[in-house]
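Have a look below at one chain only, the form predicted on its own, in structure tokens format.
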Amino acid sequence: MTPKHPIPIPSELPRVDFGTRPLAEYRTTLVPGMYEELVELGRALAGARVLHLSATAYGGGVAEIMHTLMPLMHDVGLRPEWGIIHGTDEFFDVTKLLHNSLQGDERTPTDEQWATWHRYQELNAGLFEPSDYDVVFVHDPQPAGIARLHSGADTTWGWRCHIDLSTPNPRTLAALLPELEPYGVGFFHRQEYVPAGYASGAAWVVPPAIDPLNVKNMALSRHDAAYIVRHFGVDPERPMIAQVSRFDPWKDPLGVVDAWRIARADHPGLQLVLVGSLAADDPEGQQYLDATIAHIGDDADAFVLTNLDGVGEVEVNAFQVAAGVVLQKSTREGFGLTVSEALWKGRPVIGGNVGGIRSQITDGVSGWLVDSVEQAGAAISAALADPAAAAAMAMAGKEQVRERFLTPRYLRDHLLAYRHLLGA
């Protein structure tokens, strides 16, 4: 079969310009001793050439983490690069199905779809020379097959799994596992995500982290947040709840709408804001955006906004700060960085009792974990009815984020992995 490519194939992997940022700017957020440890690790790895491969440079948590991690790697002395694999709709349709199947969807790629996936692995494998790097770190299933195609390269390989593999479709997992054999290190958010059959010695449990200094997480006053959200038609004088996530079936935006309607019975005038980004590697995004809008109907108290409406990082910050409650009502979740984002801002958070959300929220202590629409609606009502108790829980969550889920800790885990791979 001769593949059709609607857009030109690049002659080499596009590289992302990630700018610079000094590690020293983070010193006030670090636990004691970490700054010195990071400096020493960077000294031991000085000059190491590290290439990261991902599917997109914007939209979603992977790209956001990379835009923070890469400049810090450079600042401590490494020579990092970030490449974006080539893909078209036919490829991303397959990888979205692959993603969903690995998170438990009963559907699995057909032989023809696997052939499409393998064809793009071969295409992208030819767009760079791995021997130019000491370490190549590959993100998620989209480019996971590239390492096998470079088995003779004088380099070491790591793989980062950003999704929930706790209940994968067994047929899909069985087809993917052989592609992961060349990776000397595999990062997983939680121990339960390490699949049966994966080389146990290569599995590292490494949760992701948020950047406390980027504009989405910088300190923003309630007054300034109110000024921003008002521009999108939201009334800052009335209570509002928000969820920030992709429009995706696993994020359950329709369930959020239903939970809001339950809570509004106790809190008349309660507003809902659903904020998400539409990413190039997520062909289902527009479909679930449309489904969410249809589910809301003509209710004027609900707002659905995306990056196409001018919602960027500052605006996301403002909606989280202005919200009386922030939700992440996922039914599957690799991690859910929006939980840590909201806790870092001191906001009460309600999360689905799944995956990485359970790493960030201790139910009844730092937030609420819910298993249904009804529980979510009740938790919203409870948080709004007793804001002082909700704020105390949120501050407990913030301190947990400070200790476990900020960027410098994530940088340390990567440097330790490179040291391991290189035998340094």
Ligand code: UDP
The other form holds:
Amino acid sequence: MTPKHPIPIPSELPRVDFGTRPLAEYRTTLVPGMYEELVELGRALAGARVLHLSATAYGGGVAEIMHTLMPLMHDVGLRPEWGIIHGTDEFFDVTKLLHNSLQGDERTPTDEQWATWHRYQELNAGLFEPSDYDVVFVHDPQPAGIARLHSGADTTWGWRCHIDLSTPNPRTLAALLPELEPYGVGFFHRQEYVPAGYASGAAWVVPPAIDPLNVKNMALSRHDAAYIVRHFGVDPERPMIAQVSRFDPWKDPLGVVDAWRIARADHPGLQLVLVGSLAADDPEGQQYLDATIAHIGDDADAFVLTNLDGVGEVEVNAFQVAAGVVLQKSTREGFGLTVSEALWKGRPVIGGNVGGIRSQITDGVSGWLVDSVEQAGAAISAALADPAAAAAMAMAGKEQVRERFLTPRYLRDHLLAYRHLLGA
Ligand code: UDP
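What would the structure be for the form predicted together with uridine-5'-diphosphate (UDP), given that what you showed me was the form predicted on its own?
Full complex below, order starting with the chain above.
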């Protein structure tokens, strides 16, 4: 098919420079035996060439995880590379629709939109030689069709699904499933995300993880956090609640605003901070950001901030540390790294009772799971009214994060998958 508009095609897949990081630095955060296991797995896979393919190098959970995983993979002895597929708005408009549809939206790509998607699969498939790698690991639906276009290549294929596939639009799923056949391993965050019709032997349940040592999660005192948030106009002397999320209907920022209004009746002076970055593959983001600002109206105690206001990693850390309560009030959520990020900082967390948030919070034990704006409002009020009880729950959550949701455990699952694919 001839493209309607000329597309500037790169001569090869752009690679991300992810730097280096010694695994040894993580030793004190690991559960016993994990470090030795990782070293051993690295030895078994020494020199293995692994190419990861994803849609963007910044913004959102996928990029976040990759920036930690790739350097550690290199440190244990593999030769990893991370390539970013080429796409323009016409492609990302389709992949956003595809993403939403696979998470249950009734809209489904039209034939013309599928044709656009396939055109970009072909374009990107031509930008690298899969036989140069022992394993090619493809992330999410955006580039998922590349493997089928290289069916003769001398490599092995893995697929990482970062989204909630528990109630997909059946038409969209049916169109995607044949594209997934070449993948010898598929990672899913939760068992219920493995779609009906997916080759069962290939499905592995592997939740993602947070990096305890990156700038966003490193230890930051409440004093320093207060100093930072003050720069954005927030009053550290008054209570504040925060949600850190892309501006997306499923993250429910409007619901967070409503819940904050409910809780403010019990806690006058309560401030709200909504932090969100605008990712390159998220054209709807700006639109939803505008809707959020409009929903708040003129209220000096609510702050809507983005990367464009200078909110980077250290600032996200500061807002999470300074918050009396962190929310992730999603109505659908693949995993929700922000939940583990906040628990790791010992903050009380209120999460939507959906998807991967349920893997991270046990309601009433390590946080609150809520099904409505009213429940969220009541939970905020309760957490602020009894900070000692809320802190005890947060600590229970933190210990679970230490065990299950830190990067070295995620690295181990990747290495096990490569070993499986290579029969090593
Ligand atoms: N994030 C950020 N700045 C923002 C918004 C989000 O750094 O303004 C980070 C957030 O801390 C988390 C990731 O982006 O590490 C979002 O991952 P999550 O799994 O919560 O959601 P996703 O965007 O992948 O749906």
